[in-house]
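There is one chain below, alone, in structure tokens, taken in the form predicted on its own.
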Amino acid sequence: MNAAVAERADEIKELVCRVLEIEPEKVSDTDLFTEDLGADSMKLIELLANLEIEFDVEIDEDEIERLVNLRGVYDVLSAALDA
């Protein structure tokens, strides 16, 4: 995980929870957004857009497949910030 992502992990988790409309304490790094938390594809697209805005990065739409849980979000953001 990128150092900037590690420093902002709590903030990232809050953003994810806000977009997915779930309580932060109910989400672990490995909970699957669609299977465990009931998110649909539109919520994942919204999450991708929010991450791009919040971190001023461009994330390829193909990366949405990796946005399955918090760990995936951290990995995608790390890759985008390192690019």
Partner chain sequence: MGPVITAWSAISSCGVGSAAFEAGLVRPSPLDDESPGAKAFLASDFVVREALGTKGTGSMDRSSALAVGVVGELLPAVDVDARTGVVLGTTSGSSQTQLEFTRDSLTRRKPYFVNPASMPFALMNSAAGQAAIWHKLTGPNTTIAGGRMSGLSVLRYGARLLATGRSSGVVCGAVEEYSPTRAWLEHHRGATTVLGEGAAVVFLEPAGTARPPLAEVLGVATRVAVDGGAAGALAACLCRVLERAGAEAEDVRTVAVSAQEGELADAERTALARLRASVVDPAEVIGDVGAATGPFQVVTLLRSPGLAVATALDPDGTVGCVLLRVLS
Contents of the next structure:
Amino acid sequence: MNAAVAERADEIKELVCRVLEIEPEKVSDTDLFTEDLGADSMKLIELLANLEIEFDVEIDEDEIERLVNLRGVYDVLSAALDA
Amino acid sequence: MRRVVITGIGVVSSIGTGAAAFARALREGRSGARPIGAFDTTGFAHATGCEVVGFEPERWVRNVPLDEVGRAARFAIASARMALDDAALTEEELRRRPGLVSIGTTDGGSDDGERLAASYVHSGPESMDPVAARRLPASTLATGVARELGLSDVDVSTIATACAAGNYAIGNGFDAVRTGEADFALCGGADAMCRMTFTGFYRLGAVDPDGCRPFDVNRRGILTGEGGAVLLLEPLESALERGARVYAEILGYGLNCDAHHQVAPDGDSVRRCMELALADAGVGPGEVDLISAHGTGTKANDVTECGAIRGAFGDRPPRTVSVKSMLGHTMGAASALGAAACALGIEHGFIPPTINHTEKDPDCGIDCVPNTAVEAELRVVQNNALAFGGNNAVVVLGKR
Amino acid sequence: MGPVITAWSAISSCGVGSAAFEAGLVRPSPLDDESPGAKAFLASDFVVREALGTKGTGSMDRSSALAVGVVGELLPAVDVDARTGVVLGTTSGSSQTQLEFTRDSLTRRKPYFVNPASMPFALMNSAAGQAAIWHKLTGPNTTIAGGRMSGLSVLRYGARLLATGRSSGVVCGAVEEYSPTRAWLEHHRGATTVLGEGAAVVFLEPAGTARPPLAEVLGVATRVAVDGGAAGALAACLCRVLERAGAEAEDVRTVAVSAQEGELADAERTALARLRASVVDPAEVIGDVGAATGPFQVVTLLRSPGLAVATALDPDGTVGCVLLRVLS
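Given the form predicted on its own above, produce the structure of the same protein in the form predicted in complex with its partner chain.
Next comes the full complex, this chain leading.
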């Protein structure tokens, strides 16, 4: 995980929970958005868009496939910020 | 109940203006795709769309001051005028009868709305253009047609049921004429290119960089488009009396709502809508010769819609084409342009192709009449429309 | 017999639900945003997250929320089936949502740095579609951009759905939100009325169902004043609905008016001059609610038994009226 991402991990989790409309305390780093938390593909696109806006960074559309859980979000965001 | 027929067709599109030019373009499989010029596309990785180029509003908008109607309303007015001329009727003749004007739209005056928004953002709300603010409401699409043609005794409505709105408007006109409430209907749809729709679909990853490729395994989404189409409907009896050319009969239509998801269509509900339309038209699935699909070219739509078609028609459904491959997604105008294409196909005996096709998506499981039009005697044709909000509308046309 | 109204509900500055509207408290709110106008009649009691919860409302526009809310208020009073429809009127949908989406596209570093979830809420059919999704209403679902004619348009269209058997019953109404964007647009259009926000719906069904009717819809007539003569066109509509119902002008006991000021108000007064009915104006209680004006006129008239008329005039040139027989 990139340092900036580590520093803002809580904030990122909050964003994810806001977009996916779930309670932060109920989500672990490995809970699967689609299978465990009921997100659909529209929600994942929304998540990607909100990450881009919040961090002012461009994330390739194909990265959606890696946005499977919080850990995936941290990884994708780290890669995008390092790019 | 009276029988209702189409005796006039008016079209403004990226591939041809007027019924004859539109029919030729459909037969040739022409593409309306080109770089978008309607708004600033800086910053987008790609921006291809199906714009209407060279439209001369003053040719059609003669009575209503031009600055009182936006681009979509101008398309509606132009299409209505063409439909009237095509039906060999005059404004004076229509003024003597009770009628209906119903125009479907997704965005209404959103192109003006965006310019107003730009003023708001860059120069403050005080700087917004009052003339544009006045013509912004979408109601001006239908009332613009009535004002232009001097029609006072008409039921006017702009139907804003997003991308199924054209079929809704045609259904509304059909019912009014069928029940005797109106002696004619000018109904269809119109939309102008706008930044909001493009940006929204782009953000959803649902805009193809190059061309619209419905039912193709490599499809990548819609192209946004613009245009208008208006049908003149009248009772069969009056059409016969005056010796009018009859393109097609409207046999029936169906409406329903998925009541499920805002943007993802529900296959079962789409199938039910087709069944409602066929029942209303009094025809069985085996009698349908052609389906003009909603066929947007997005991954989600095409598979769901084709699944619904197989659900209603069985494993060997009628040939199913998407005119959006040529016209892009013209939003509220889309199903009106689709209905116009169906009527022209019935009249001239051909099936418009699905262009840009290289490799069939096996998950779609339909014959999309790839790339080249085919000659065919069409007796019953079904025109599908789906919209965000789960709004479905299916119109069934037949040869008279 | 024509279609009948068997239930209604409303959300406005008076509060949420029909009882709050009947109480009729006049409650304009001071505005602290940078809108033109110092006050507006806001539906302050309708707090989206409290009324509808947080799930699915994060990006929802206020118009859609009002529609979901008001239909939710109505439904316990009626029976729904697979063919229950929703027909809602609007001016332009949520102009605030449309402006914000465009603003984000114009001002952020990339033009596509927008919230994709907002886009469907920016479309005009969002309110009707959301009402159906939340309340599982699978019948015809139609949005009519009728502006100030919306109340008449949805009744006529709804009646047509019933007459052709496409719907078993139709939720007919309209929604208008208050927002700074709407206020500025109305300002530039020359309006000086105090704006309000609200949503009102009636349940329209064929006569003879289990529920006792509140009113019968005797007829709707509209015209486009192509020659600019709004008063004459409205008078002609009035004649038509009365004639079709076999009634005389003096039989009309109550009329609900729609225009508050300017040429349209003058035309409305002129057209109604020969009526000897008592006049009610819902805008005095809830402000100028735009597209929702018509449905609020209708629900206001439900208090007054006898023949009743609601009139409508839109700046785009259309005028018309509905004739009701309100049952006691």
